[in-house]
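The chain below stands alone, shown as structure tokens; this is the form predicted on its own.
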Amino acid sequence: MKDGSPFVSTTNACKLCTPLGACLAFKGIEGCVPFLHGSQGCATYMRRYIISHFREPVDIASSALGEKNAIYGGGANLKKGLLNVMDKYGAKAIGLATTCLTETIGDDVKMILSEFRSEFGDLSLPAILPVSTPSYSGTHMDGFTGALRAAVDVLAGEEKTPAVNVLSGFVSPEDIRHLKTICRAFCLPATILPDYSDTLDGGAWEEYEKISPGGTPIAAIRAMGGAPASLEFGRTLDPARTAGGLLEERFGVKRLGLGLPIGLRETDAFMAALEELSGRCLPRALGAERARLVDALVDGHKYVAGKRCLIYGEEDLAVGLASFAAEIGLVPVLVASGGSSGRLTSAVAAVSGDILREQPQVASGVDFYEIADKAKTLAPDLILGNSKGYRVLAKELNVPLVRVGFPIHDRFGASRVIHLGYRGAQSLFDRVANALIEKKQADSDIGYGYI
């Protein structure tokens, strides 16, 4: 209810559009160009949105449909656009995501691609990875997950490999780099999909690269069906709709579903899985990181204990943050997401039910208007979430916001925010404690210099 009246509109969505998520996933595949089958405006908006978070050049191709195509169909534009991408970029793969327009007019993408391969089969065609991503059905995370499943569906085979599949979900480039470090510490070869640690957070180039270097090698994706196991992060995922689920169903690759390893306990579970897969004990360096984290939790407990926090963002990120918050002594009063998997409430209970005296309110499928309305009566001391909540939550309530997830448009260095592992938990804990200390200083008439 808004102002006591029924409503059906969304006011400041706590989610992003489905094909945007697909584009992000495709950026993590080597030599892949994201391609939107729809209007030019969709690609322009998404490019701008992604660039302002990652501060990297991002090209997204488009079939650029207009009014005529909305009536007669966009098949011709799609074929021409694919040929242009092949010519201009020399792409190894094209990640083809649909949009609201093409889904609404009913373009049969599968049929159009069949015609395309028949008409241009004499050319050296790249792998085309089609995924259905109408924004009126789902969130950017549905697009992200669907794109990974599409890549595995098209590319994966049964070639044997010692590399474990790591399907890390939508995390930061710094998180992906840290996952690589962790796997190397266990001497465990791993295929991380997607890997945009370079493509969305690379170095400076002497000359412009049409396709950013990096990404999960296509050859590695082709071998994912022969991997010993898949680690897939996300407690709210439906395996029937994920890449890990497809690999298990089609190739018999064992799927190990884990929560995002945010905080001590979820990271412990991840490390236990790596110990089992590698046959090695926790490496000394990682054990030292864990010990420093535990010491910091003891040292900083007085700053965070009992403070009330509000959490929002993608469902699995929100679950991981709820677990982290509960174990460091915060009291989550609301865990909210624009996602609607139907699994958020049970997932939050699973990670925090044995720690918290009272379970937080959980709200799924909500927008920021609804989150702000709930927050007014909850009196949070701290907010964990992305930049979209700054004005309507943090500024309005005069509560510090610790920025995590995507998008972060009002701070620099979003690509290097680390969330995962003991190292990520250490960074998050420091930021949380310091945000609360800074608020206490700012509100004090005394002006504490020692806290």
Given for the second form:
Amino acid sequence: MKDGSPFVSTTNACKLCTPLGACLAFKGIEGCVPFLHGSQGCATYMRRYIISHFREPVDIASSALGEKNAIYGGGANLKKGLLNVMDKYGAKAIGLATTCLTETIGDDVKMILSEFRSEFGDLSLPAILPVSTPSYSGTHMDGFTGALRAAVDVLAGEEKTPAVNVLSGFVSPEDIRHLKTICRAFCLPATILPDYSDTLDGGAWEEYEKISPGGTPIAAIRAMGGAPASLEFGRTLDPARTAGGLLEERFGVKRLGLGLPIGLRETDAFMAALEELSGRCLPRALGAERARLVDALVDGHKYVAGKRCLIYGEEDLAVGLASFAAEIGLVPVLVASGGSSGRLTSAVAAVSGDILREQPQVASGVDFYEIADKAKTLAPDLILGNSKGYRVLAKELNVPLVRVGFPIHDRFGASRVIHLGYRGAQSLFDRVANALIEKKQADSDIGYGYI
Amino acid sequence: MEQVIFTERANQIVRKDGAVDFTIACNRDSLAGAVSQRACVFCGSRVVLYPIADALHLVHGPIGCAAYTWDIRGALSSGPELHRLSFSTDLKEKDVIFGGEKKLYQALTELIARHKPSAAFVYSTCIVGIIGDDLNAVAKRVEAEQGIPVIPVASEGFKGNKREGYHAACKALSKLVGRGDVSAVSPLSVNILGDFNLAGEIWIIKDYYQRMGVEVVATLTGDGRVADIEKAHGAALNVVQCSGATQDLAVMMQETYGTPFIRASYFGIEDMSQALYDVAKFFAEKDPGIMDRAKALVRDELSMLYPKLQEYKKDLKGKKAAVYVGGAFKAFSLVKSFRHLGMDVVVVGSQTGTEEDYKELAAITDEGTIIVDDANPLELSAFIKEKDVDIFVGGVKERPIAFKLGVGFCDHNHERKEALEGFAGMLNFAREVHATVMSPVWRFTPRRSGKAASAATSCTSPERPCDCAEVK
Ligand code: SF4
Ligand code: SF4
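Starting from the form predicted on its own above, please write out the structure of the form predicted together with the partner chain.
Time for the whole complex; same chain goes first.
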């Protein structure tokens, strides 16, 4: 399954399990509580993992199956759990993801839910968004994408709306806020799904909020089938499995598949799509951001020129970073991901082929052990990725790590890391240049006061 | 304000009232749909065994269980650091259908060849329990082929909560104990059980024992080594910290090797001193001078610590604390430690306490204190507000609850980076409590300032609209 790897075991995984991605996506729907059908441990582990990144309350309910349920089926617990979440949280929607356990024992969630609906049909039931997320096939990104498709599958209808669908993928809360600003600048009404910009990066509270305020309104999701078009980010996505794909199949909403708008060219493509959809040309403020970015790329190009960089993370993020790296003059030597969509190599070639003399090595379905192994001979000057590569790569090789994506467990402000748009590219470029400068400064005895 | 949030859990929450006999329901399965702060059996086993630094820890299951436990705890090692890597068989669909034994065998074989560990632990996760792989058979085969102990840990997650995981871990450890040569072990010797060397804590404790003239044979499992654990039965005494984690091992060793054990806590002044005195008392016959040495040690440490604590106490006097930790034993020490800072614990609970634990908590806390078993975010946040506390002590999952509500926080869980044990640890604890409780930031939070700081709230003053869209 792994490209050319003889190992059967995985050491230091460069991926997370499927339901975690589903929970993140469900956090971006207003009034929605993520719910895992399985044993208690999975939910607790995922909460801890997500909280350490966002530093926000992340409640994930669980059907808390015990040994008996594992043998006789978890239907009763699932129903009881759903009632409890409705009752105590007042959830408007419940994002119901399965786990390895319930997939393996073969719980028929569809059937349990239809029983549930007939037993409790007299209560006002929240929207239940079921998604099948066994971790033994796929990664957290499959869970993320699957959860959005499930939400749209259950909720979307044909009612017309002027709002364009923006399916922005797994990006940071700051990215989502920036996307809103961009759409507003084009005077283009948009439904961004998922929108966890408030739920996972909110303000201080007076009262404990059972469900963090914010999220894509359910009414907006209902109208997604009547939207003029969908923009869906992610070059490695398979539309047959995405929300944008479903909207196109079922409602004929035109799907525009784009790369994550990371770096200049991918953002240009995004802006071109917005110009088309809004019938307006690039707003002045965004044009100014672009101009400043290009100016900065010129001013700083010598600091980064020819530096070898290693990139890892979710496939679509890795593609975006590779595109950005190539266009600023870095030399990506390895683009790696724990995911294995089968489309990573072609996507990397598509975004960097016309700039790079030599295509970087691309590795999908790999773990950090394999990445570290390759890194030894590749001798990178810089690493772009999440914090999981700090000890096994960056520290080991004594190379700076510019932290992007998820998780960032060893720095503050992960929610406010911006990757998208000209502004995201500007921030990434500043950070990359400074990381290289800082390294040079630290390694030199001279104590350069200006570089 | 005494609302009950989950009626099924009403008898797992008690407000201390001296007039009534104390009873609490505990050690139950978590309620479906409540967001329990508990983990699973696997988590319990992982916590206990993980710090053994020269062993291979292979998680047999799908990737998540291993990924979420990769290097998340601050258990330090003075030598090898194999425990800081995360190994998984990363089961795939076909393994689930056809069984994972072959993959497990190959994984063990390749990982042992690659890392040359002194022993290997193989953890079961939920689906392994369902697909029915025979871990014992695989372990036996690999053990025979590779010549190192290969020990299965029966930690299928759904079999209960962390406690069952502790038990499974102790069973696994008991298979290592007794393999080593103990002829050189001193008669004045102990094993330290139930300490995981977070932020180097076990080194502090080990140093105290050594200064008293006591040899430490094995540390279980903080900074642990397979060879030391194999010799653990040579020690004269087991000193067991924490309510649940390694007590079962102490009992097993008492039955098999006749090794007596005492319980101890290294948190706080009283409990730390008591631990040293108890050990001294145990060896007093063999070494009459030992009690004097223990006393001198405590005196030295306290004379350094005390004046510094008084400084913090000046500011902290009268402040209120909520404590929610994994095991109840830690909660006892925390109640006492807060007293030294002039503070009261008004909410106290644990994930896995027993009836006796809670009775003891009720005995040492003040009237009106809320005592809770297996709480969840909704309850904890309600208690924080009801009691208007100044600090919450818990783990990473509790931190955002405190911070969102404008309450200070101290991490007393496995991820902490500050040593909190011993006399030095008490000072760190006081410093941390002081730093968070006395921070100027609380005055800006809605709870204290009376102002909602959230931008998500809509415009409240039509005369002065906050958004240009609202200007007519
Ligand atoms: S699958 Fe089971 S063992 Fe793994 S984290 Fe979930 S509850 Fe624990
Ligand atoms: S059992 Fe599956 S869902 Fe649960 S933590 Fe493990 S990989 Fe994730």
